[in-house]
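Only one chain is included here, represented as structure tokens and corresponding to the form predicted alone.
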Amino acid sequence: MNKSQKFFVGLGDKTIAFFTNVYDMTYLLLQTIKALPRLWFYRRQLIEQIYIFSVKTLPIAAIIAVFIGLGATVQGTYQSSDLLSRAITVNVIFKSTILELCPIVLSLVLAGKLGASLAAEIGSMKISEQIEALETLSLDPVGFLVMPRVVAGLLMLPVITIFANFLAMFSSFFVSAVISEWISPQEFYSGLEMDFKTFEMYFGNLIKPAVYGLMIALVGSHFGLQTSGGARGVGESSTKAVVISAILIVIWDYYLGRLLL
């Protein structure tokens, strides 16, 4: 087999693997939805995952949010012009932070933290045959492992994003109106009110983070369940979960904006 043949064979294998993963993740999502009526039965696992997706992510979310607000303010004030009022610059900082920067940057970081953790945890259970043990106990592995994680990601990532957006705008206000006195508090507030649309708050604080949280939990669980080959397989599953989650997040970021804004 020459090089060109190897290239096309490899390309075909990767294409087949891609669509196979898409099918498997879609099927896993349907199984998760099917397991939702038994949510109360798996409430202990759900509470545990809510704690992981919320309390354990607060410190890193806070650090990211504060510096997103500071960075957006520095860039916004640097690129501002004397031809425009400073309230307009604040409005641009506000909308870019709420609609884009905080949701996607926070989700990408949490995809690395939570996605890898989910894949490694479930992958370790897979290679140690704990998932087969669940089946012998008449417990649904999807309901026990996947569904609580997906629900927790769907519910808690918007909560974390709201917290992060608040911190980001507070840090922006603090550095621009208190530390540097680049703008007065009244003008800063008027910039926040300018062309305010309620849907933008829902879009940046609820819709996008909920989709990203669903993706992180679903992809991490999928690759965890697909783990094989011992400890090396666990590492590969964790890496795939992070990479695929990040790719899906940036793809959905475009399509959500295109469809809803």
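Think of the rigid core as the biggest set of C-alphas that the two forms share within 1.5 Å after superposition. The model shown is predicted, which means the values in this text are computed figures rather than measured ones. Residue numbers count along the first chain shown, from 1. What changes on going to the form predicted in complex with its partner chain:
In the core-superposed comparison between the two forms, Ile179 has its Cα shifted by less than 2 Å. Annotation: Cα of Asp82 displaced by at least 2 Å between the two forms, core superposition.
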Contents of the next structure:
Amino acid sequence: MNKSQKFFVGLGDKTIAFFTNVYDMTYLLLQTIKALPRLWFYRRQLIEQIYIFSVKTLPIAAIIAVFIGLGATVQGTYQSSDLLSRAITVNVIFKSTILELCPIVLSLVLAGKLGASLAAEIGSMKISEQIEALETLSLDPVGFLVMPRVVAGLLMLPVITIFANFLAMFSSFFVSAVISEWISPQEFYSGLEMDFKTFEMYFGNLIKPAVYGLMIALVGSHFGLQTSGGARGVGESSTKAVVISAILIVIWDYYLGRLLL
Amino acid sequence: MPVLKGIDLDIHDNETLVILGPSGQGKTVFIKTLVRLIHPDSGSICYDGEELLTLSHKQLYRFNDRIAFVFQNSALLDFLSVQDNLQLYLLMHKAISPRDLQRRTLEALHFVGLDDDVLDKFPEELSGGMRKRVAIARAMVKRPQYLFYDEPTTGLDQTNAEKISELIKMLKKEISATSIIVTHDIKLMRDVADRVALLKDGLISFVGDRDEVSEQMLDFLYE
Ligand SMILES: Nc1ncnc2c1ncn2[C@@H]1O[C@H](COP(=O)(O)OP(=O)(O)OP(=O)(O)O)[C@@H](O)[C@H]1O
Ligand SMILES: [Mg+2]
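Next, give the form predicted in complex with its partner chain, keeping in mind that what was shown is the form predicted alone.
Now the full complex is given, and it begins with the chain already shown.
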């Protein structure tokens, strides 16, 4: 093969791999939906995953949220206090933090934490024949492993995000009104209330992280189940899971944002 | 490239059939095909006249009730304790009282020569030999009609390997299951087999009683 042929063969392989992954992930999602009626049957697994997706991620979510709140406030007040009234500055900080900054940073970090560990966990089960063992025990790997994780991600990421949003706002309040007395608590509060778009504030805040949670779990499970070739394969799967879910999250963030406006 | 080519093999009720072959000849592929963990490109696999390959997903899971598989890597679920590994199948699929469940678990555990204190341990805390025993206990708890073993003695030292082959014989008597074993371990074959099939290059070159297996055949197999 000469150089140009090699290039096109490589390009073709990549394209095929891409669409195969899209197809497989869609198929996995459909299988997961098909497994939903068996949720009660797999309740133990679901409870365990809900625990992992919530309680175990709270500390990291809390740290991130507090510092997002602090950072956004310090920057926001410094950059725009000469341009805007203080209440409006607070309003801008508030909205950009809880609608964009907090959900997306949190989801990206959790894509790293949960997505990687999920892909590695399922991947190492795959290479050590545990997935096949499940089959011989008449337990559907999708129902037993994937579905509980997807449901937990779907339900718990919104919860964590709301929790994080509260913390971020609290830390923002703390730094601007309590420590520095840059703004009075009343003014801060009126800043929050300004032009409050109820639908976006409530639903946007629930729908986006729910989609990200589903995506993290689905992408992680997909690459976990595709794992082959020993410990190295497990490492590759978890890297792929993190990279792909991070890319999907930022892309969806834009489109969901537009859709939900 | 095909791994297995034109294998034609009958398995009799209640026998222990050992499929002997060197490493990398498709033994694992073969035994997994027998329970449809791997779907062959063509061919037919019948249990009591019923075709396995055309069963629906649901029917396959019902068929799984009749089999138990001891994997080459033991394949215990590493996020579950030994107790949960042993009980998982019964808990998920059978209406069984907690007392019966406990009784059957302990019975299997003691049968494979392990003490109650391993129940709370996780697979990673056990030695390879112990894991293999737990895997056999997990198979026993199911009370299957067919028992499949993939290289049950590989990776174990002499003493442990002997204990495992002893267990295989005892378990066969205990639950009178048909046992199918793939291995490259000649000693295991001599210990447990009723009948032997020799697998090389994806073909079965010989099937017959254990005593018919001659040294020349083995030399040829492992040359
Ligand atoms: N699911 C599969 N489908 C098709 N071919 C496979 C599959 N899994 C493994 N193979 C190939 O089949 C060949 C035989 O592998 P197999 O694991 O069955 O050998 P083995 O006899 O069990 O060896 P060992 O003694 O090392 O366990 C290998 O070349 C392997 O790449
Ligand atoms: Mg093998």
